[in-house]
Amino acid sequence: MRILVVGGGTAGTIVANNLARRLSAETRRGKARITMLSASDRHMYQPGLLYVAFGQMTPDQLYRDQASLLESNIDFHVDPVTEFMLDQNKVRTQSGKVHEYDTLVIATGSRMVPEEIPGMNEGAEFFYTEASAVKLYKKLREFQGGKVAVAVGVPHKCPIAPVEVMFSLHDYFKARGIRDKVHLKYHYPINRIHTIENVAKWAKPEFDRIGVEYETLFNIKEVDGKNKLLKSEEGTEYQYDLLIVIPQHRGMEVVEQNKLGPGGWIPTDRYSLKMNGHDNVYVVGDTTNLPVSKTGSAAHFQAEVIAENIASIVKVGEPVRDYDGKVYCFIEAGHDRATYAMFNYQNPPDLKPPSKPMHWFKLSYNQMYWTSVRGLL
């Protein structure tokens, strides 16, 4: 069986490594072949971007050489896919090479699209790329006081990020001794402060405790950078001195260009993780249109299901398990405390009071990630 993994992020890397170990005998005998096509020779630890924005990590700490993270029986190429020919079981890459497959795994991820809101690119700060996180860090260091607005577009990667950034801002300005000179205001698009109801119920009193003002039903319409005005579709506006936005995301351009799914999100069966209408194509991580968080943990749990099923098909001809919607998110709650949200399709999260041990566990995961992405954890 020729297995092709497109995308070398968290999801694609875990799928490929998991398969490589499960099918080690089959790859030695030539019964299976695993190929990965990636757009980069470097692998980024994306959750670390928020740490970069607050000066807690430097950009070089976010990266490892992609080849070093892969099992030796994976055929790895830095040659991104430009064309999906699903009806022919083929893809074409940037170099012009055509790869044929029996089973395809699409793990192309997602991207922020601040350019879709007038003025946002010019008037706001972000932390979803290395360059934007470094720029935000410099802005925060220069900031001496005033109104800091945080606004949220949907959908976006890491749904907990808007809440975490508020705690991080509070702690950062407190450590600098200027918290009393900073007014923090949070803007969220629905009528509570987080999409996940139990997270919203937990976060609201926490925001009150640290003095964060919040406005719900605020969908970003425009950013007037010249006058420093944040405007909503609902007709309200807020004057800021520093604007930080969690911008709307879309799937990657190649997915949209190949018309695999609206907005770059590929229609995916919520249990089998197969692309709708294509029995030999799996979709994993941010690329799916599933009603679950776009996080590394969701990608991890999905990747394990896909790898186990593909390996089982190679060995016995049938898959063995379904994805249950499992997600696990750490939530930094400020002052060296953290909690977590664990949930699936059937069960909403039940948040526990934040604690220091959970904070240290989250920090240790920054290093454990590299073991995790190799599929060893």
Second form
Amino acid sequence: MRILVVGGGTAGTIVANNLARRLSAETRRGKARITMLSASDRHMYQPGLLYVAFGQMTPDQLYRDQASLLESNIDFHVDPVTEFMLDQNKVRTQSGKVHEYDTLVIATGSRMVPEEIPGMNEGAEFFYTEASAVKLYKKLREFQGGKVAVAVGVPHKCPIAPVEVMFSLHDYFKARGIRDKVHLKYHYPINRIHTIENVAKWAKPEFDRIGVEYETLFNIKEVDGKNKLLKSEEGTEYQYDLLIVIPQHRGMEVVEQNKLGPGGWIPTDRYSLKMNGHDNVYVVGDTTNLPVSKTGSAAHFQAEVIAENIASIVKVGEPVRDYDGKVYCFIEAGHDRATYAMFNYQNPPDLKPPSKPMHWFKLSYNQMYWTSVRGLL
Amino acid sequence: MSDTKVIDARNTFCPGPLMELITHMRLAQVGDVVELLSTDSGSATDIPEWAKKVGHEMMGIEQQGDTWHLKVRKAK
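Taking the form predicted on its own as the starting point, write out the structure of the form predicted in complex with the partner chain.
Next comes the full complex, and the chain you just saw is listed first.
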């Protein structure tokens, strides 16, 4: 079986490594072949960007060479796909090469699109890329006091980030001794302060305790950087001194250009993770249109299901299990405490009180990620 | 004729039904109707509250078994 993995982020890398290990005998005998096509020769640990924004990590700590993360029986090429020919089981790459496959895994991910909101690129800070995270850190360093607004676009990667950034801002300014000179205002798109009800119930008294003002049902319409005004679709506005946004996201351009799914999100079966209407095409991670968190954690658990199923199909002709919607997200509740949310399609998260050991576990995971993405954890 | 798109947000906790609806309303054209399927009983009040505040038009709210069907027309 010729297995082609398109995308070398968290999802694609775990699928490829997990498969490579399960199919080591088959790849040696030539019964299976695993190829990965990626847009980059580097792999970024994206959750680390929040730490970069607060000066707790430097950008170089976020990267590893992609080739160093992959099993030796994966044929890896830095040559992104430009054309999907699903009816012919082929893709064409940027270099013009055509790759044929029997099974395709699409793991192209998502991208922030701040340019879709008037004024956002010019008037707001964010931390979803290396450059923007470093820029935000510099802005925070020079900030001496005033109103800091945080607002959230829809949809966005890492749904826990909005609350984490509020706790981090509180601790950051407290550590600098200027918390009393900073007013923190949080804006959230729906009618509670987090989309997960139990996270909202936990975070609300925490926000009250640390003095975070909040406004719900606030969807960003426009950023007027000249007058430092944040405006909502719902008709309200807020004057800020520093604006930090969680930008709205789309799937990758190649998905939209090939008309695989509106917004760049590919229609996917929530259990089998197959692209709707295509029995030999799997979709994983941010790329799906599933109503599941766009996080590395969801990508990880989905990737394991896909790898197990493809390997089983190679070995015995049948898949072994469905994706149950599992997600496990750490929640940093400041710079020295954390908790977590674990849930699936059937069971909501049951939040535990934040603790120092859970924060230490998260810091450990920041290193353990490199083991995880190799498919070992 | 405008399109009606069905969004299946049943049995999900994150990003949740209203976030899903906002995502798809952003992609829809003015005049399109989006039908949201939700098993969260809170959707029956959350969705109309959001639609009213933003200025979209509620076209219907109906419960069939455990599932709420909420139709919203994009007005702007």
